[in-house]
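Heads up, the chain below is alone and in the form predicted on its own; it's given as structure tokens.
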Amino acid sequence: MMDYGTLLQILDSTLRLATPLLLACLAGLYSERSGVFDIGLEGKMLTAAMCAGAVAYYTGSAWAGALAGIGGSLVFALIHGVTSITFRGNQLIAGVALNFLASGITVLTAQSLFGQGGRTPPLTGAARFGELTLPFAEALRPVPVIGPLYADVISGHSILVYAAFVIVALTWWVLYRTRYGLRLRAVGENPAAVDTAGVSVNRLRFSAVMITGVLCGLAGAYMATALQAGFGKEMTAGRGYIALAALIFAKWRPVQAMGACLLFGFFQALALRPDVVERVVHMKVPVPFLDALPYILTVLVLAGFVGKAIPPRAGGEPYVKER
């Protein structure tokens, strides 16, 4: 069986590993709620990670790296928006093309800058986001059950981890309690009705795509400057696609998206502790199988085994204004 201390370690890893998934999932939520399907989350995250790692190394500042990551992701978001919204191109093909572009250009740029096989040099000191100790963490540690949970799981993460969960609440409030959110949801369902009301469909969709760029930028920056110590080739490892699966699993709702990302993060955390899995199931489990668990879950979600998920009705369709 799993002891409490080991469980806390896995939950701690779950929060760290779920954070980039959560930020990317919320990014896709904004875009797809507006009617723009974005397969390019992976490419935006990868570009952001490279920009963040490179700038953080040169400046010695994780905050500068994060801003650079957001900037790099916004460039890709702008390209996707112009292609999909302005020129009414195929949104899925545009996203896939951006993923391929990011896969090549990030390695090429990192290699030309640092000559280390497409990686950035390791980040140290202020070039990485440090861990924050929340108030009373050490004072509450002796309290049974709750104390270690607060001190070892809830406390001790970088500021971007806490920001991700704040953004969940902010996203819920924006979508369901503001005029902008109402219009955003409406434009993903019936853009003609929004246009008739005198609201620019293209402007709304562009705003959503730019928000997607910001959140993907944070996700990539977190990976390069907090979760790991620098950028590495293909370091996102399919997390953009897993985030899309989590978004479908959550049926395009922010709080449910948080739960889905934590579930995926939990499976990723288990893959790092095969000894724990073996103790629980009382048999040896191949490590490659544990590594594949998040991707197996992704396939099951996309295959519809978790129930029917109905996307926004106008999703994937360019809007042509009627004259």
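The term rigid core refers to the maximal set of C-alpha atoms that superpose within 1.5 Å between the two forms. Numbering follows the first chain given and starts at 1. Values in this document were obtained by computation on a predicted structure and should not be read as measured data. Compared with the form predicted together with the partner chain:
- Superposition of the core reveals a Cα shift of less than 2 Å for Gly28 between the two forms.
- Residue displacement note: Pro254 has its CA displaced by under 2 Å between the two forms (rigid core superposed).
- Taking the rigid core as fixed, one finds a CA shift for Tyr295 of 2 Å or more between the two forms.
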Contents of the next structure:
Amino acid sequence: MMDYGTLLQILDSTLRLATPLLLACLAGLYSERSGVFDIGLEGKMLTAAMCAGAVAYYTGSAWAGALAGIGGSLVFALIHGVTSITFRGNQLIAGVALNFLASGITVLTAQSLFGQGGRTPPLTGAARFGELTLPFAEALRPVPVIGPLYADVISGHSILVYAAFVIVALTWWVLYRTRYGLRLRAVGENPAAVDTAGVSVNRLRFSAVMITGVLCGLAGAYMATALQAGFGKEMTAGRGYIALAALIFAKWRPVQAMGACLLFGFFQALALRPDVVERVVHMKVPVPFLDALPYILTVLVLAGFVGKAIPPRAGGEPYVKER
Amino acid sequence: MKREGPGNTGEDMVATNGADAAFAIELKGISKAFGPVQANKDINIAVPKGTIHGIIGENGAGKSTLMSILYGFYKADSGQIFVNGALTPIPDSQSAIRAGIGMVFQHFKLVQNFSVLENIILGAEEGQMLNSSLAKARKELDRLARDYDLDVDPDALIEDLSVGHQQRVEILKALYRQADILILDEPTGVLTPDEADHLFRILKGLKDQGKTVILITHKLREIMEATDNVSVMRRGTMVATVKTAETSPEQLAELMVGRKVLLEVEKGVAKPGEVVLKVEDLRVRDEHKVERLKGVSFEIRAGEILGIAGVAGNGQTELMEALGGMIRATGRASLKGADLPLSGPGADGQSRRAAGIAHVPEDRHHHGLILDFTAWENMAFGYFNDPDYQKNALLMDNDALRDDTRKKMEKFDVRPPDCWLPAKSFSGGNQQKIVVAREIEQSPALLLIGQPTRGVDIGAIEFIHKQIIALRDAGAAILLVSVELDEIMSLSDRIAVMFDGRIMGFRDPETTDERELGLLMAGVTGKGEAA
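Mind giving me the form predicted together with the partner chain, seeing as the form predicted on its own was just shown?
Complete assembly follows, chain above in first position.
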């Protein structure tokens, strides 16, 4: 068995590791709910990470870095929008192309700016998001079980971690309680219904893709200025795809997306501690297997073992008025 | 307080401009071209207020284009639109809604996994928050339901509603937006006769309340039954507008086609021979394991047409596809005493055709033709292995195939008679003639023919019907599936009515009537109980 202290450590890294997944997953939720499949979450995160790392280094401000990250991601979102909404291109191909573009252009830019092998220089001080200590963290520590949980797991993260969870609630509210949410859900299911109701399908979809850009920007900025100290080549390491997997796992619903991202974050945390896993299951578990768990679960969901995951019905198809 | 919303402005328009204008809609000189195709040519039409106005014409006559222009879906190349006497440009759907025009499309524009209420408010919400809009819509819906006999559960999901109810939601959507002019595009295509009657009662109710209704259809009977005036379109032009009471179906058909048409099918008495097709306890499950065909049994004799009546989606498609070898089924089927495998080897289209079963599929665009292929290539589908089309063991004899295609195209009067044209360049009627020619000219023992005249113009309908009768008289057994009750009644020697995957009963077309068939189609048996 594992002791309580180790469990808390793992839960702590679960939160840290789940945050970029969660931000990217919510990003994907907006785009895909509007009927635009976005396989380019990875590329947007990577671009955002590079922009955030570079600008945070130059300005010494993590906030400036985050804004730059959002800006970089928005440029990519705009390209995706123009390609797949305005010009009705294939959404998946546009996304894949953007991922390739991001993969190359981030290293190229970082190399030509800093000459450090495609990395940005290490960030220190205010150029990184600091860890917030929540009120009463130290005072509550002596309380058995709950005290250490609060002080070591809940407290002590960067503001972006808390923001991600606030955005879950916000997304739920927007989706199910506002006019924008109703139209967003409708346009992903049947754009013709939205169009004949006199609402612009393209404008709605563009707005959703832009929200995706903002959230991917936050996810990338978190990677470079909070989780780590600077941008490194391919630093997102497939998180955009895991976020997509989580989105499917959650059947495109925000609260469930949080659950899925926490679960996948937990697997990533476990992969960092193979010694703990070995102690618990009394068997050596290969790290790649732990890394693959999110994908294995997603395949099971897609195969219909854990209930059916039905994507938004109009997803993937550019809207063309029929005659 | 002044609130924003499409509905209010529409009401203002009527109040300010509409009080003394005689016409709800007036179109002047509307023209619209799609590339080289002139869909609408200098159309003039005036629809008096508070009437039901029919627009009739063949497929491709330009009716839907005209209405799409009126609803702001397309922009006319030239011409003017007057709503309640005032010149009203309609560049988009929002403007049409503001002008008090509502449209019920042939294919409903509803979000399937939304509730009725959510669909109603979509695009006409009160403000940023949903709750107040939903509450208001619920109250308003209640009033509309009482006023117009439009009863729908506001919390039901669309996907759980019958098509008839879904259509009511579409009408409610328009009324909720305070539409005064309601356009319905081919509204009865998906309805049972009973549901259609109910629809017409609703439309009369709307008229009594002062609303104007424009009914687009290609069914003469509906025009005669429901409208006050009727405009006839042919090839993009408006050929006539007449009072319904002063015209006849024959006259309208002649106006539509441009020549005299036989509306009645001429056919002699059937002389049924031995049993050709025998089907026992045929069952089909779909990919979700839902049983779509729940034990169907029947026989068809040589020289006999068995017509399957029913609302689309009650198992007719599955029946045709199972017999045509396109999907797996259980049960037993035999052709002239020889077993037809329903699954496994031998249950495919190729084997069926080799056994003497020709199949004109319901959906000719997906199953009957490859639209990008030429007419002669399409003529070979299902018959690639025909000895006549082989040059030697390895190569096909394309010259023979093309010669054969030319002969069939001439015999079936396919226009233009050019076997090198891709299938998509033919009109719906001529496409169907290609498929029918391919299948009938094989002199099959059994012909499966689904929706033979869907999307086919009146002239071609007449021709295809004659060919079906001729094949029957030559001794073939024919299984006819159609959602057009008129077609079933006039062609069939016996009628089977399908509902919910079962045959509700067999009727003689000479002794039954539409009412009786309509009840069976709705699942009501002779004793008046639901099955």
